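Single chain ahead, by itself, as structure tokens, in the form predicted alone.
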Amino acid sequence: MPGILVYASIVCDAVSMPTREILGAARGVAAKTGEPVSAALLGSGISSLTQDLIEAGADSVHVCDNEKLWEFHANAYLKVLADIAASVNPRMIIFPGEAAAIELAPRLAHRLKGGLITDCIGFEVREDAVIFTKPVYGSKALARMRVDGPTALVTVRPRTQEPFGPDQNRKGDVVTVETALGDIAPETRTVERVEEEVFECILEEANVVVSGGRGMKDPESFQQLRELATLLNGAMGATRVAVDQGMVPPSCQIGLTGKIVAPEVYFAVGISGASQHIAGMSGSKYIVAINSDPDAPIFSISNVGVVEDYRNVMPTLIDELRKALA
């Protein structure tokens, strides 16, 4: 029987967020196909994480634990995952949607002459057949789709799956991948390694996110987002308009080229609503909006509107929220 087949990534020595999450996806999947859940993980010293993915869904873990691998090269990781591909003979690849994953999945959907649809939100079945879906014209529509070919590839938005498990008690098989990568030349050089500058906490991860636009003026404003931020265990982040300005570094982007988040609670403090900007946090699963002009569009999305100037409005919110937290 075709299986599902799941890129696992790791951050920081650990199985990512989005790898659990497209674990999540892929059970959902199973359950209704009947089919089995493989991860197939590459890199270096990783062989111990071969029960965080089981616990987090796979049936099966592919792994190839190589000192070539220690760093990610895209030719050296698509020859191994290629040969991975072969064994499983998988009809749905799952890839999250990072950066290296991204760039890993059209080069095997090449070489496997398989459909590749990016940015996927929703995972269907219908007949036995997999329907996906996802954004389109700045995230104002969606649309479903299907590959028709054996081999299904698809890249799935971070926080848009709920995680399985993890069950401690799932057993699973480890299968080790022996691939020759001593002719495999890197096609890039690392010149310098730039930590990205983290505030509170890691911003796609954050279940509270304090975000501010165009409307807050200068950098010094943020502070008050950073400080309301922090009262609530969140993290701060802002529109491109914001970061263009110099108010925030490039690390707080939210939207279609910068961060994709989906917080419990999401504030949006002087943003207007362009769609570049919703496109990164429509997914947030409650949203406050402060913003003086009352016809502003994130009013459109948002539960809690407040039609004010945020200078009247965030000093008397974090005073309460100190007050309550006391």
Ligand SMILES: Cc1cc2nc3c(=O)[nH]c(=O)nc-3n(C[C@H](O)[C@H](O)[C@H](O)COP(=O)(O)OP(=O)(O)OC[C@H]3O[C@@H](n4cnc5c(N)ncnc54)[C@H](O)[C@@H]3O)c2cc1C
Second form
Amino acid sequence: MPGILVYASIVCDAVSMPTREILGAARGVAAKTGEPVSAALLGSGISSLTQDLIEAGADSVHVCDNEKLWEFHANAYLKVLADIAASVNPRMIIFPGEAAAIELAPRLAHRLKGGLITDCIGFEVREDAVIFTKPVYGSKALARMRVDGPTALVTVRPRTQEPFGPDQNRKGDVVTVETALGDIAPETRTVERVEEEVFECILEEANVVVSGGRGMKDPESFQQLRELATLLNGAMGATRVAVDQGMVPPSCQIGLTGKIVAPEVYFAVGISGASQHIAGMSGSKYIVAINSDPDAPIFSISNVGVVEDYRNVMPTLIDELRKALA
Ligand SMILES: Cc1cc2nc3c(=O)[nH]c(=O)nc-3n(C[C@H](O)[C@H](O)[C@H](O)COP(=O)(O)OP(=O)(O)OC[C@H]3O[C@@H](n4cnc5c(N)ncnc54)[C@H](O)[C@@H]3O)c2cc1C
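Switch from the form predicted alone to the form predicted in complex with this ligand and give that structure.
The complete assembly is shown below, putting the previous chain first.
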């Protein structure tokens, strides 16, 4: 049986949440098709993470623990991953929607002559085929797609899939991969690492996101949004205009050319609801919009809409919340 291969990404020496999510998606497909789920684990000093991946849904883990993989170099990672794909021969390879994986997926697709689907948000098993769902036209529509070639490669939007387990009783196989990397020269070199400014928690992983737009007018006003985000253990986001106007750093930008979030609750404050912004937050479960313009498009996708100047709403909201949480 061909099986499913999942590319495992490591963040801060741990299996990343998007990897747990795609293992959950793979288990969902495997529950219907009976296929085995393998994980590819690449890096340096990462062998201790194999059991984590098994508990998170992998039936086997193919691990290449090599000091040449201590940081991401596409050519080296591609070589190892191609070796693992050749030995597993999967019909589907799933990548988390993270920078390195997004670079690897099309390269591997080219090498395997497979079909690539990016930014997938849903998997559906129909008879023998898997149908993938992805947002198109800036998230205004959904496309359902199928890969007709022998191998489907797919990158998955974070926070769109439920993680599996972890189940500490799960057992699996660990396969050591010995790809020779001596002839691989790194094509890029890291000259500096700049740590992203993180407010309270990582934006993409936050359960609550409080975002502001041009309507906030200045950087000081964003303090109120940060206060609300802190109270709710959430993160602060922004529109591209707010970033371009220097109200917040670029790491806060949500949208087509920014980050993609899908929190339980999304506050949109002084945000009109342009399609390029919605593309980054339409997966939010519950949307609260505060905008002084009753015709602002954001109201068409919000669950709660407050037509008001945010300056008349935020202080009361923060006070009442503080009292409720005290
Ligand atoms: C190729 C491309 C990529 C893009 N990528 C992105 C992206 O990734 N992310 C992104 O966000 N945008 C992106 N944009 C920009 C996008 O098109 C919009 O211009 C932007 O999202 C609008 O931001 P905004 O809602 O802050 O501003 P505006 O559209 O100007 O809206 C401001 C809102 O604030 C309200 N407001 C004003 N004062 C108050 C007040 N006192 N109280 C309450 N409400 C008030 C107004 O009624 C208005 O609705 C992109 C554009 C292009 C062309």
